[in-house]
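Form predicted on its own, single chain, as structure tokens, below.
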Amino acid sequence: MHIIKSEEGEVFDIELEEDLLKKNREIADKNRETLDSHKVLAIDVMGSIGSGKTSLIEKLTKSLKDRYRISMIAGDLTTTIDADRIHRNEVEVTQINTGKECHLDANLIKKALNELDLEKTDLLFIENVGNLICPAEFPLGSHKRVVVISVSEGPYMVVKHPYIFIDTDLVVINKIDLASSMDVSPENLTEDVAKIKPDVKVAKTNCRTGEGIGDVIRGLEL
């Protein structure tokens, strides 16, 4: 397993940019074009700690694993915790920690690329860090976005977060089995959802048992 560290002053550096975030997504472009050369499809899967992010990207490397060679970006600010759980299942996971950055930029994701071998993966998930709000304004250079929320975060979750909504190609809501007994209706979830982005996809899962995850592949064209 690759571990990323993001070195002293690199994030404070780019950060120092006349426009820091058009030239993230300058960079954004260039691993664009490095994945389409290589013909690998990325997902940027988002949403805030605990929502169930790690889970559905195991869920779906288990049932994609015999038609794709799935491979994996994992953020986080410290730990190889959930990079550690899809390494288990035969995946090639790069680690990137963030120290006190609250998201992934594309500058890092260009780093994780260059130690990724991209001629043997077809399917790159890359598990954003744990935020709702840090990014949305950061894209990396994926094809799709993911935003995973779960019941267990309120009813408000989508009003309180609408900027990390408006670039999403999929919502997924999770822990439904919880619903009734946090009282949060996973059907007003979708109708907040609607009012923002009216045209994107939402699925319902329970990413502990799987119920849904069929769905979330369909959503995502895979």
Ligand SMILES: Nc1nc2c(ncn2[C@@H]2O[C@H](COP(=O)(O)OP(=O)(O)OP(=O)(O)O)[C@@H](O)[C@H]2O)c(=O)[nH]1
Given for the second form:
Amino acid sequence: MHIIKSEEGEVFDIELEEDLLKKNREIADKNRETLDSHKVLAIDVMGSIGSGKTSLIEKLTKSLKDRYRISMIAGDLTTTIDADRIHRNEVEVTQINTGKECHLDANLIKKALNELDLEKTDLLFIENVGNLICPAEFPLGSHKRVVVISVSEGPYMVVKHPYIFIDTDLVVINKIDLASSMDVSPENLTEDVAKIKPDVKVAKTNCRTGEGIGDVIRGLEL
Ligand SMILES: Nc1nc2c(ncn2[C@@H]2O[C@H](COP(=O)(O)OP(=O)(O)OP(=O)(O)O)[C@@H](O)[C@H]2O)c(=O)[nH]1
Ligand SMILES: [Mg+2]
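Right, the form predicted on its own is done; let's see the coordinates for the form predicted together with the ligand.
Full assembly next; the chain just shown is listed first.
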């Protein structure tokens, strides 16, 4: 079998991309300053499509709402479905619709931070656009990064998408209730994650029932 690997510098827009990433990092640093000046802890929730990001935020919001004033930024291409879901729990939500873009970036978060009442927020969940590739390269200025994967995506999603796990504080392996019917082992996924980032925390959850949410809360030191 022939395998073609692109070399560094081979992709024609590489210089453009480096400038873009540098600018994104600068704005992300400013976002962090804004968050810190208002004493807001921000958590970037990344993960594959349909893995359970919104369900996780929903469960965390319910568990933590007596201890923190919680807000959310919801990233999606076009709809407000997830934002509406979380808003029903009386959480202040700002929607970002990215159009065709497959990730949030620091500039979009800067705009959303202008819309939120940061004085009335202690904890901010940012739900990134669902995929395991693009969000990895775009820090937003958040204090912590979580990656949500689920057993329903099959056994290879960790080894196929290593980069998103490198700069992550906590990995959530969701839908453990489906593990046997999917014939996917959460333990094997945990081992795959540990090979990429040995010290990363892992929580196994069922975000429908709330099983494992306590481990997520402890993992995030909330
Ligand atoms: N069986 C099972 N279903 C789950 C679990 N967590 C979430 N779901 C279901 O999975 C589907 C997708 O969940 P969401 O929370 O919307 O996932 P998401 O990652 O926010 O999806 P996108 O934002 O569209 O990428 C919904 O039908 C949830 O009810 C779980 O632990 N077990
Ligand atoms: Mg969602």
